[in-house]
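Let's start with one chain on its own, the form predicted on its own, as structure tokens.
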Amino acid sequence: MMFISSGIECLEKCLETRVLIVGGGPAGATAGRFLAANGVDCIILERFPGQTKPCGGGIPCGAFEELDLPENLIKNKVSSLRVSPPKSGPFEIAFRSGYIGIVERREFDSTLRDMAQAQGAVVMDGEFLRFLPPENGRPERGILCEANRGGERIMVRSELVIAADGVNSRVRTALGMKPMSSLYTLGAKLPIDATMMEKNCCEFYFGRFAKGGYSWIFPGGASVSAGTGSTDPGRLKPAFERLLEEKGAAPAAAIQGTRGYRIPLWEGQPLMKDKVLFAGDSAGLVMPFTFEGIYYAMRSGQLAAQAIAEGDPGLYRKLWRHRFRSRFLLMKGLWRAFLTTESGTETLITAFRDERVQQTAIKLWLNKTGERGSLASFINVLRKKVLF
């Protein structure tokens, strides 16, 4: 672990906990909730409690039961997708059962922190600054972190740290880890009456407005989340403007609240380093191809908490790999094989016009509890169309 060796003597206030969780979004708040529910002392340190992350806010219906989430957080239930390949016309995929729940991220994240606090987790506004050297050179006495809490510098001593502080993770930087590769996005909230779309339909555009990128329209309760993503940030603005033009919305320059954000690209980043466990975006746990992040952030926080509660933090890697690695590898393979070229994107996305491909994909997406059988079924039907 990398330490900065100055300043410890001037920090008089020291908090102690078994686990320090840096970041109170879906990953950190979920980790805190399950740790506290299992009797593990933890502090959640959240830097931006009032921030709204630029995000479509889509969560598959199965996650609400799986993670015991209150359904009153859902602003809209989406029951179909409209998909546009780069060249051919759009097509619609109707869900035979289930839905995508659209949430408002500020309210959703705040509620998750409240749920953690109700279980006994300590939720604190503040920011992680750095790791400090072990007291008297004795690392067995715990990890020391310096934090800023309302302008006051404090020290936190813990046995373990869960880094859930996003794609720009300060914990990763403090450990000397390299920045993650990213997909760059530009998005905004639009008034519903400014878009020509159905309230219960999400829209995806692959390679149509940004070469090698994708765009989305997610209808919420009072507004619509619209955005574009690309590995080339220079393509974002013109691509986003073309999306808005097609939807009959105002130009990007006239829309207040247009924001850019980075989405980590999963490349098998480590889930642990020393006594630090990584969850959510700080571990790169965003699904390739679909770029679904909220569900996997929450599940990674839950699995990290489970491993710690069982007394074996290293178990976290095994739990995650057993549950999700095969799916991530498949989607990463599809991304590399097809979505990096226009012709490949057209081939793959067009395959979803087939009813069997559609329904196995939707089953895999919406209800993740039976993943092994669903994943095998999806691979079997898809390979008949594009893989062989």
Ligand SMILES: Cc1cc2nc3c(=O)[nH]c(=O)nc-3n(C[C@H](O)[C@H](O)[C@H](O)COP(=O)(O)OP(=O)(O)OC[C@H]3O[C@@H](n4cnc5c(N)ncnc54)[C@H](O)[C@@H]3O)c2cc1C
Given for the second form:
Amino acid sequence: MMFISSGIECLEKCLETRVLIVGGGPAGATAGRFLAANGVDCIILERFPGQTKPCGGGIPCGAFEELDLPENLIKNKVSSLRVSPPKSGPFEIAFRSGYIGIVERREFDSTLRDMAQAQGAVVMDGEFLRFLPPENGRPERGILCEANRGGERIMVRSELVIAADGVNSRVRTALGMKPMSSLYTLGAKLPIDATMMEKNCCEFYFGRFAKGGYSWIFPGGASVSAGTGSTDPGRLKPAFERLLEEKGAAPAAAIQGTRGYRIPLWEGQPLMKDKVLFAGDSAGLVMPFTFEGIYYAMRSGQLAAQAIAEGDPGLYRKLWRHRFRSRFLLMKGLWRAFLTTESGTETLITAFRDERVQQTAIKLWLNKTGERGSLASFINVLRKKVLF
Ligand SMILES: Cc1cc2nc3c(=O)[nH]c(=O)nc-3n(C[C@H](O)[C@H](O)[C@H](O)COP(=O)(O)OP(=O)(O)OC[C@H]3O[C@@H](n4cnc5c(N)ncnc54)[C@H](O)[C@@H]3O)c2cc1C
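Could you drop in the structure for the form predicted together with the named molecule? We only have the form predicted on its own so far.
Entire complex below, previous chain first.
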């Protein structure tokens, strides 16, 4: 990386790198780690390095091995689920093996950035603002971005950009792409003893407090993440209040740090536009139905890095499709067919009372290698229960 003088008067500095990564969350930090490990010069630009992303922090155990992540990031190991359908009573799903690791997002994201830096990526505080027109009309000199770095405006010139700036992606907006449809969420971290719940069990309530939405309780190490999601933001507050009431926790108004956020709905959003590759939430890559996003953010960042390192950025689309598209299509199909109505939600969720449906689903969730076989088994057992 080097400083060069800027051709634009108001900007003092221009940095040069092969790949600018906008956003240092799971997608961006992982992309940076694998680019740098493969000798590709890159800068990760992160605007709020000290902030904690609103998130349950649940990551399947297989992801730690697959992505070589330190297990000391896991604050709690969850080994069972308690699931409540809209109308019938709750039931338990115990994992025969494996667990969901609960991480604390500030520590997790910052460790991922440290891992990228250790491989040679440059990690920089700063906010992407906009793309600048090519210097003297010469696009072959690369993409020019303007960023705010502690009040100072700088330019970064790169061959490629990886947009990993989350659901509210400014890179997407700067490229004139439409905002993503999303699930709206409202949630908070509660003291660990506030919900009288078991430490090793996550709870899911489907259509229970918000019609067409879901609520969750995820026990972490020092706190519990509780929240509600719905495609209708008007239903969030009363639904969240009902969840807290059911759990015997203080009302939302009394809980500090209650925050709203969005989770993108996957609709097959483009993974590339010109020389910009999208990873994680900025590409809508959150699994429909389970709303699992951290693993897919990291894996998409890794695949984008692999394609660039192999000298063919367009390969990213192929790699992602080959690995993940069938699973996303299946889950999207289930969401559309069942989870948009109360009776459909009841039918689908109660199918998980069946031991074989439970175990094939858990296997698919926790261990994502050997995916094709696991996906086929899951479709087979679920089909017998609900589809045909
Ligand atoms: C309430 C809630 C609960 C969730 N629970 C879970 C869960 O338990 N398990 C799970 O797998 N997923 C969960 N998710 C989804 C998960 O949080 C996301 O899918 C995941 O964080 C996506 O990672 P990312 O790197 O793509 O984006 P993000 O984590 O959003 O990271 C984007 C980064 O880019 C930075 N940034 C943004 N704009 C700019 C800019 N202009 N310039 C520079 N930097 C910028 C941000 O500061 C941020 O650090 C949850 C989401 C929500 C909202």
